[in-house]
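In structure tokens, the next block holds one chain alone, the form predicted on its own.
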Amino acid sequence: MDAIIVGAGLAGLACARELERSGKRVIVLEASDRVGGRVATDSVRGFQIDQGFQVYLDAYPEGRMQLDLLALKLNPFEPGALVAENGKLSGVSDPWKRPSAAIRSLCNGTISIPDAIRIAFLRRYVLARYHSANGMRGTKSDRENNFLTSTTTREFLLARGFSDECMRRFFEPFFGGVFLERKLKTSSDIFEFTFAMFSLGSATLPADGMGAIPVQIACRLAPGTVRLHQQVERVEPGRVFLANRETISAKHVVVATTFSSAAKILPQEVCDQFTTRTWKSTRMLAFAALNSPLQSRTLVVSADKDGPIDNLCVPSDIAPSYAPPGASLVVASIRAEWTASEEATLEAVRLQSSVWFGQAARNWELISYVKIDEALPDESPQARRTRPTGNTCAAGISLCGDYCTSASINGALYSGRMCAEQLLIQTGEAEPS
């Protein structure tokens, strides 16, 4: 084989696709029973339940390059969000996409006029950065994208003059849910790119769930390329050793797992080059409801001081295929700092939801409790300085994954494509892009 790729997540699949497009013979080894890694969808009693609250931003440049977005049948959320505070839901809308709704946001006091003006200037700034000659793609290396910045998202926003109220009512609940941390320690580079993506496009859900994204890429690979239930014990240059004692050889080995998984199979001298990053976890409760509490394609973010809910939405309002006929799927994501037991969390979610939507929320039926320990890698400026500076980590061994670029679908797709490109450059079959 020309290449063995360990891991059938988005990065590994994107790498395999790019190599096969160049005529290479590739095997993708996946330990689990499906492709996609952390981007997955389960079917439970006719409901489609994504593994953790995930959305696809249709402005992602790598997605537009690598995916057939029409075939995914993307269903958009309404731009903006409903902010829940003290039992009241107040809308915050994008003035460029929903001008009248944005005016209502100003009238109800959710966003002050000075903060609205600051948001307008912020939008202009990040889009100018994105469209600049060096294109802020959220994926560049330290030499290309101001990687050594020490600015957090919070520091960046406060420096631009946003009020404490705007931080508490909008940026903390909305982007805290995106980044899985409300202290907004995430690098401002990541925030700027994400804000640009929300400004240029929509948050969406594929008709068949988020798991349809990796499935689409896998279906474009040659038959037999992806091998499921293949547990890799260790790798070395040119060889992969499986738990079933099989050994597979190839010119190149690409490890496309999370780094914590990669560290278990890479040679020790390779692991010694890197600092292990911590992970952010997430929990999500999925409920079956007779009726949608929202009846709209809107995300609810919580500005309440107490309560477990980080954000809540009704995926079946956005994409009806997420629930069987006559039912609605309600999904509540739990704040990272909430540490209560599953039983206590369930009761607290029902209580908080009933304050927002009435006693009908008490009757929602829990159909899935999802806990993901490794949901997103730490993306603080300090953590991002530990990223690999390139895909090649040793002669014959390469790495790819969103921890190499940015913790997003776009970052994973970009990392996989660039890893394949580097391998092709090494063999003299491609020119640097």
Ligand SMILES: Cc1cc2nc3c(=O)[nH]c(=O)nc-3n(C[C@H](O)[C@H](O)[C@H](O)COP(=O)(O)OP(=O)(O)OC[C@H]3O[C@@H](n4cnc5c(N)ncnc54)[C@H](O)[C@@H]3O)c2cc1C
Contents of the next structure:
Amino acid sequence: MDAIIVGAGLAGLACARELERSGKRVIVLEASDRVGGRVATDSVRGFQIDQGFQVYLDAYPEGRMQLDLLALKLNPFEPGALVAENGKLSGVSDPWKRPSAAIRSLCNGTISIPDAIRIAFLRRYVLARYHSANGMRGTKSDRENNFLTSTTTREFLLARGFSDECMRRFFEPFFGGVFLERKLKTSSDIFEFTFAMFSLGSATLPADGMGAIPVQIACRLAPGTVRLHQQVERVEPGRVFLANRETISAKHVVVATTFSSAAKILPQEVCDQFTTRTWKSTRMLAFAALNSPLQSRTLVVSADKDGPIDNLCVPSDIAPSYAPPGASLVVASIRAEWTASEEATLEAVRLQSSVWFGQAARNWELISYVKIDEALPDESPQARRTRPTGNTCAAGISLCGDYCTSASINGALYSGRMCAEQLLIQTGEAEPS
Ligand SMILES: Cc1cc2nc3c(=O)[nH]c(=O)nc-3n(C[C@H](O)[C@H](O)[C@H](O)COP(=O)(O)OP(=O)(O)OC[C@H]3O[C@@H](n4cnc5c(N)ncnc54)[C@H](O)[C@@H]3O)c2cc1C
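To test you: the structure above is the form predicted on its own. What is the structure of the form predicted together with this ligand?
To see the whole picture, the full complex is given below, headed by that same chain.
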């Protein structure tokens, strides 16, 4: 074996694919019963339930490089969002993609004209940065300056003059949902990259659910590369120890788990770098409804002061395959600060959605409650300063995963590919890019 990769999330799969393309013999050991890690879709009574509300941004550069996007049959959301506040839904649209809808947003006062101008300047700024030589892909240049100049998203937006109203009605609900935290403490470089991706493309859902993304990469690996139900207990250079007492040897070991799992299996002397990172959690409720409350491909984000809902959408309006014929799938993500029990949350979601959509929302049937404690790593500037600064963690052991780059599908794919490239460079089979 040339390499053993621990973890069949997107990073591990991307790393395996890149190594196999260079003729390496690889195995991927995955503890669970499926590939994909945090990107997974369950089938419940004919509904496709993504495990946590996720979207694929079709402008992701790594996705364009590593995925067959046509085969994923991506279904786009409408650009922008509907902002729900005090029982009223108002549109915020992208003037470059939907000029007339954007003018309506200005007329209905959701965004003021000065803030709309600031958004236009922001768009120009982030796209220029994105297209510039450095790019913003969590790459070397970022690592070199170690994010010393990085600010939070909130500081960055306030410094650009956005009004409190615009922060409260647009940036907090929209990007709060993306980052799973409404204080917008997430590092501004992550915001800039994400904003550039929304500007350059669409948020989408694959026809077969988000889980189709890792399945596609896994299907391109050599038969037998991925072994499921393989819990790794410990790794050391060149060796992996499994819970079933098996030991497997290879020239290289790649740990492609989350940072918290990595801390449990890596040699003690290299674990310290992971102890300071923390997680952001999330919950999602999926409902079967007779009719779509929205009849539109739009995401609803909540600017309500109270209430549990962070955002809500009808995936079956976006990709009809998310629900069986004659039914609609409604998913509501819950704000991080809402800590009530499942039962109380369900009641509060029904109440808040009935204010937005009328009494029919009271009849939605709960079909799945998804709780993810380890959803996204903390990506505040302080936290990002402590992330691994390279793929090699000790002689013979490499790391990859979203926490090494940025917490996104793009970040995980990029981290996996870079890790493979580093290994190939070490063995003299690739040139530094
Ligand atoms: C709710 C939610 C919403 C998100 N929304 C978006 C979004 O809209 N857009 C976007 O781009 N990104 C989104 N993300 C982020 C994205 O899903 C992750 O960044 C990415 O999937 C991380 O991939 P990974 O390979 O680094 O880690 P993981 O997916 O966590 O993979 C790690 C793998 O390692 C395995 N493993 C762990 N320990 C062991 C062990 N000891 N032995 C063997 N195997 C082990 C795990 O089972 C898992 O399969 C979201 C994530 C969540 C959870």
